[in-house]
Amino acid sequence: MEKILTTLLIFSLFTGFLAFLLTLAKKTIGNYGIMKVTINEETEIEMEGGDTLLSGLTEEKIFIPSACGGKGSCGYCKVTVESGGGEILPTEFGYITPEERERGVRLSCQLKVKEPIAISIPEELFNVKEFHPTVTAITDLTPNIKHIFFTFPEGEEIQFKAGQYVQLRAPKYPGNHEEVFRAYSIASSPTEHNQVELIIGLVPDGICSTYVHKHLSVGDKVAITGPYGDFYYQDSAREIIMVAAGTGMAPILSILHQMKAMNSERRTLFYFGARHEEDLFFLERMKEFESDLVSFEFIPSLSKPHNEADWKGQLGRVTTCLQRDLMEPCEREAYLCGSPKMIDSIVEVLIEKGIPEEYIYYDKFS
């Protein structure tokens, strides 16, 4: 017993000494002082030297997208470094293309500011804000998908484009010891400024989706930042092809709300892919859009219906439907939301059907 206690004492002293050395190093070797960060050649902020650029910008209420909470695993938090910043790190290689590297693109969560630095970010990020809405309704759309309403406090409003997304923060909860942000497309109308609707699917072992499905309740206050994203409705005269699966319906819903508010008469086909009948949702809402929008048609397609004889809709994958339906040459544009594999296969079909790639807008999510 005495030997065990002696060993524990030595181990405690050793770890305590290491902690002291780390603290001392941070205050001496790692103390870079206050550093200046110049943004878009006109805005200047100061931040603690040695901190990551992402954390310094967040402290100044400049919110760069970051779904992984700054761990370097999502690749969202890209900025362009004009000067300073040092060499790109190995942890960034998997998320930055050679072309981006040439332009000075970096992951702000990996870049530690140890010298004055100048960066460029999209101007719209200056309009991104942090909100603290209250959960006012939660509905089960399917066994694994929830529809949540978040209402902002009086006097607090959000301005967004149909198709954009926000980031929801999952706090620490039993089984999760870290705060993380995850990106979710807004499903509500951009004409509504005092609330947002999100459609969130349960991801196995997903930190934020588990929080939403297992812990979030009506009346809870949450933290949301946004809006983000360059996937949004384009006002033109082209015929529209929409394609989504699962929670990918969210930004398409927002776009449909926008079109309804505009009394749009654009010919619009919305292909929604699912496996089984129980994976379909908002069917009544789609009928309402078909009534409100004179040239809108909702086309659900099941790849594995439980009872094929009773299913009256399309059969097969959405790509099969597109191959069959898009026969006549026409000026079209497309809005797609789904997994990377799904998006890539659909883009290939649409290009084959004569839609120029520059008119194919998509939002990929994992």
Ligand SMILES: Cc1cc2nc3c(=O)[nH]c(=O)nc-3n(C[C@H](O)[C@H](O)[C@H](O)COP(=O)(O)OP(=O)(O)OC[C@H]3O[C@@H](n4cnc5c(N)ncnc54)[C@H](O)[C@@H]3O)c2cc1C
The other form holds:
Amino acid sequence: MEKILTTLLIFSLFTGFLAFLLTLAKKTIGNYGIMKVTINEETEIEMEGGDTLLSGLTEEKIFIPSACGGKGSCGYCKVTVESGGGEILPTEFGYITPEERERGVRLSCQLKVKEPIAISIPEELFNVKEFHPTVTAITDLTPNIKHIFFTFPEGEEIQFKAGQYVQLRAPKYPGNHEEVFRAYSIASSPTEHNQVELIIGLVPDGICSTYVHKHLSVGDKVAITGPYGDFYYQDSAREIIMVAAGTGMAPILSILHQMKAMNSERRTLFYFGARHEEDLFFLERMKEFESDLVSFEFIPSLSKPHNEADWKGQLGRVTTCLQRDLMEPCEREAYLCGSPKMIDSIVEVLIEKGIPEEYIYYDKFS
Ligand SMILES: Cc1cc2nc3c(=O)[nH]c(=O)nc-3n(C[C@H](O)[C@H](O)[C@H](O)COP(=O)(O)OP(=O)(O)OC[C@H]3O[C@@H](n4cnc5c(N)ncnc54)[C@H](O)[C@@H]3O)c2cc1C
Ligand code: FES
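In place of the form predicted on its own, output the structure of the form predicted in complex with this ligand.
Zooming out: every chain and molecule, the one shown earlier first.
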């Protein structure tokens, strides 16, 4: 008995000593103190050493695009490091081209600040703001896609370009223990400044989309930051090809609102791909755009209609429609929105059809 008690005592003393060593290591080795971050040679902020650059900047209300919420899977949070910052990490390799690496481009969500650092970011990011709108309406567009209206309080106004996106915060909720931000394209007109509309699809087990579909209600106050993105309407005389599927409709809708506000006469073909009849939405709105915009045509295409005999639109994949329709040579530009896989296949066809790569604009909803 005495032997067991002695062994237990020695074991407890040993584990206690280990715990003490661990706490000490955490306080000393991992403690970098307060670090200085110099931005664009003129702004200086201080942040907790050891934290990611992205979180340090966010604390100071400098919002860097971070569509995946810092998971290292979108590649949007790039900044140029002028000095400090250490070596690029393997988690960044897939998103940084050799040319960017030469210039010191890094993913701010992966870079932990352990020494003073100087960075450059585009000036327009200083215009990205945090807003606290209230949900004023939610409607179902399909069984899995919701249309949500957010109205800003007095004094808050958003300025954005048609095609840009915001990031919506999903707070902790039953079953989700982390707060995340996710990117959602603005579907409303850029001429509206006190309200934004988003179109959000449910992703199975997705943190933010589940929050929106199962927990968000009219009257709730949310946090969004924005606007972000270099996918937006370009003023030119070229013919426009638009392609979207599912929630990819959102930024295209905003672009159409902008074109309507400008009384645009540019020839515009909008291909919208879906599987079944119930995956289509905003058909009435598209008819309205067809009557408001003199050269606009909406071309829905179903890959698997339930009732082929009754379906009056296109059949098959959008790539097939494009192969067939873009025969005549013409100066064109394209706006694409949807899954990365869909975008890659469309880009291939459009390049084959003679649209220069620099005139193909897209947002991959990754
Ligand atoms: C620039 C930009 C604009 C976007 N605009 C919109 C928009 O207008 N409307 C909209 O609904 N979404 C949009 N997205 C996608 C959106 O940001 C989120 O990725 C999506 O809502 C999933 O987030 P989540 O938190 O629900 O899922 P997460 O918790 O991030 O993901 C859960 C799991 O689902 C997988 N997953 C994530 N996304 C998808 C997907 N789309 N399909 C299948 N599996 C997936 C993940 O790999 C993960 O395993 C946009 C993305 C980008 C980059
Ligand atoms: S926030 Fe997505 S990669 Fe950094």
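C-alpha atoms forming the largest set that superposes within 1.5 Å between two forms make up the rigid core. All values reported here derive from a predicted model rather than from experimental measurement. Positions refer to the first chain, counted from 1.
**Request:** Tell me, please, whether between these two forms the C-alpha of E48 is shifted by 2 Å or more, with the rigid core used for superposition.
**Result:** Yes, shifts by 2 Å or more.
**Message:** Does G206 move appreciably between these two forms, meaning a CA displacement of 2 Å or more on the superposed rigid core?
**Reply:** No, the C-alpha moves less than 2 Å.
**Request:** Spell out whether the Cα of F131 moves at least 2 Å between these two forms when the two forms are superposed on their rigid core.
**Result:** No; that C-alpha moves by less than 2 Å between these two forms.
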